[in-house]
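To begin, one chain is listed below as structure tokens, in the form predicted alone.
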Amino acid sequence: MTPAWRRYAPALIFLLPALVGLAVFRLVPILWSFVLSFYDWQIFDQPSFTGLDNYIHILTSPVSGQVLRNTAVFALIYVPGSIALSLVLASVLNNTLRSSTFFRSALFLPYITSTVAVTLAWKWIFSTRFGLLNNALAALGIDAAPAWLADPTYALPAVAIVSIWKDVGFYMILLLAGLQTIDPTYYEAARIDGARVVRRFFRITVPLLSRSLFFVLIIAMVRSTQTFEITYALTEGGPNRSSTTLAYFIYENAFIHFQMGYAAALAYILCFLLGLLTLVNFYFRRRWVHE
């Protein structure tokens, strides 16, 4: 009988480059960043062990508290907005018309377009004096249009709007795939029984699409905490840190202030929050996801 290691040796040899790459470029940095989170290190200085000081500072600092609140507010705008809009669009485009194919492609296009190019276009739209949005509001008789990117009240919602606009096509495609697995006879039976469109939507579409909705919810929650490019190109975290979220704050501490230990601790706080939210969602999954 051939020894087990000889049977699996060819497969291991072919897998070895991928496993080495995974270990060197993924596992080692993850472990090293965790160790680094207990140190004070500014790249060019000698690292000094500080224990839990970085984590304590994150939990007690007013700045990091503001950043965590910004991240929560952004998520509360982005996650429900993305899911609701993508669900409506998927429901409208769930047909065999030729025009639906065009609109599906058009709505998916922003997702695969360069984030910087998209953000620069939206920066012009949000411009206070020459922006398309404020000019449209002025045409409607609203002269006191806000300075979208210069006002702390509107900067974070503006970033969330751009993020939703860019990602909604991706979520729409995922939900559209789920919609196409629903048996049309359910709708026919409900229509015969006199159920209207809204009732069919909430009684048939949403329950039978719950698994796809749960998948989209998890992805949207993760992406809501990872927004960086749009924030960087649109507001750079301003004004007065009103649009600084956790991902941008990590970048700022790591590559502007060179506080590598503090940035690593922030990254693990983000990882912990994402893990906690995911576990909570999986716990409540059994109550609203229909298998």
Given for the second form:
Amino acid sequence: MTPAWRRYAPALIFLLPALVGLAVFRLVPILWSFVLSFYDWQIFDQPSFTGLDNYIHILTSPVSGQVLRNTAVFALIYVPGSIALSLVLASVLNNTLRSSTFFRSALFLPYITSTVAVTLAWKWIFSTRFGLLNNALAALGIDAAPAWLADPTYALPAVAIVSIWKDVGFYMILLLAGLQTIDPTYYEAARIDGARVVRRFFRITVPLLSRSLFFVLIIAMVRSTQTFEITYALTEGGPNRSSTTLAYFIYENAFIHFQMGYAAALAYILCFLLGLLTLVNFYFRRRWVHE
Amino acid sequence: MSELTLHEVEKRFGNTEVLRDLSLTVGSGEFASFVGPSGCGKSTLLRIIAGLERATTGEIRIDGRDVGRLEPVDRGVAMVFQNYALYPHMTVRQNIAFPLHTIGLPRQEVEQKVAEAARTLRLTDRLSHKPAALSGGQRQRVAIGRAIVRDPKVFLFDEPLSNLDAALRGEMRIELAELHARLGTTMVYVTHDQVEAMTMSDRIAVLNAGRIEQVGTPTELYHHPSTRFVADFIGRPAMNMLTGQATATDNNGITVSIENQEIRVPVDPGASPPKPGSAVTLGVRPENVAPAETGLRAEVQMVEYLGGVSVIHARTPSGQRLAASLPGAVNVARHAVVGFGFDPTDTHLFTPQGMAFRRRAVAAAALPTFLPTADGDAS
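Counterpart to the form predicted alone, namely the form predicted together with the partner chain:
So here's everything in the complex, that chain up top.
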């Protein structure tokens, strides 16, 4: 046994179970799905190599185009919506410490509750005739309330609203942790310098919270492309594919149409887009994130 | 220049009383310090003046106007915080300009004021740096710059030198005193360091447990402390406190017995002179104690050599501590029993409750006076 081997062997032995698990359950599926994306494989047939056909089809098919557009629209509602709402909630809770423990727990609760169960409750809230939302709108004098889940215009925003509601507690906790690291004397100095609440928020809070905001932005972007359970339980991608986003489309191809190769290619396109967006974010990071 | 008046200010946090019946007027252009131990309420008082806290009762007036319910910015005060509170994401220029942008001053005027403040505080070559790239003294000056650009009526300083090392603290004391002389603005300074208060202030208010123990000029507090607390707090090394008994009282003062030595202390016995045999505390500053053939015998415990002076720490036969501060180095062995003496006119006398008897001698009269040189004064 060489001295180097003797030195690293104990560490390797201890790491081996984790490395095996990582390889079997992470690395192999990642590589296998990448290989698969170049095959046409109906799950019960023999796979046949098709080269870039799956990718070309995705990029040229009108259905994939609509799904990519839906994903972009969903992200455009979900990412700013969830960040803005979580930032407001975190700021409010940060300033009202006495009651914050209760509200912090209450607002975090949706994040840890069963997605399908709460989505079914939301399905009732969005119900056109008997739903809480439309009845509330009617009470406010809005009688022409939309059919939230049946109207192609509103189905995707409805999924986004539920997704925001579910995740906002998680982002709020992350931002609250960031807010609590800001030295309160900055706010006191700003008050003496004449800065009112809004100016203090934009000139002190936001810059000093920028690292947490950047982290939340990346997480929210990733999650915006992964919404599946809520779409599945609320709209099943409908009506007329209006709420089908990429993650649901991958599921549909893989486990309804059993087009494993096509689904794998979709997953890699999603991965590529996310990687690209993250790189763009990191490029712009130094412009607005305070170190 | 503005006058600041505190009238019967009280502050309670729940059942905890932090400030009690606090009244004081800081004159226009005066440099006033609040000094006291940690937890005495001095920072709370400053925050009340600034408007960051609200007094439970009482009034705060600036130039006769009640500002107790106004927002900090509307009071016309500027504050320098203990940790400077410089915005870490802004450059020095942005930090100094922040209050000016906030009030909507035209850009050109902002630039002009920032440049002026930077010049005054020797920060011109640091304007594009962020606070993290500055030394402690430079940060301190940026914090002062942010305060002076607003032309406030009253400057508030909350222990601004406590984060600096000893050498820099000394430099900044001089800079602050010079700044006050140049601006002539009313300044309120809070510190737990009596040296800072003594060296910079026109007047000092000593706070103890939320109330003012005594207000006076540095020399008044040093020579005529009204309580044992003030006597102990002002002056370093701290005043020697020797317990004994009063033996007689007459028109010339009170005679006390300390360590079997009779000492006549020239104080005014007042309306209720101590009865013979009652306990009293004799105070004498270490700088007024000198070696003596006769006098109090004490065993030397330790000698602190400080360069310009040496402080001898000794213990009397009954275990009372006695310190003597002597110029230069001293030649005395540890555990040697030596005699210490002092002039009774340099002593102070306190009741068991800690109240001082009024001293008759005015030591301040002995202060050296510098005369202008033959070729004229410095100006």
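Whichever C-alpha set is largest while still superposing within 1.5 Å between the two forms counts as the rigid core. A quick note: this is a predicted structure, and the numbers were derived from the prediction, not measured. Positions refer to the first chain, counted from 1.
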| item | value |
| --- | --- |
| Threshold 2 Å Cα movement between the two forms for G275, core superposed | no |
| CA of V20, rigid core aligned, shift of 2 Å or more between the two forms | no |
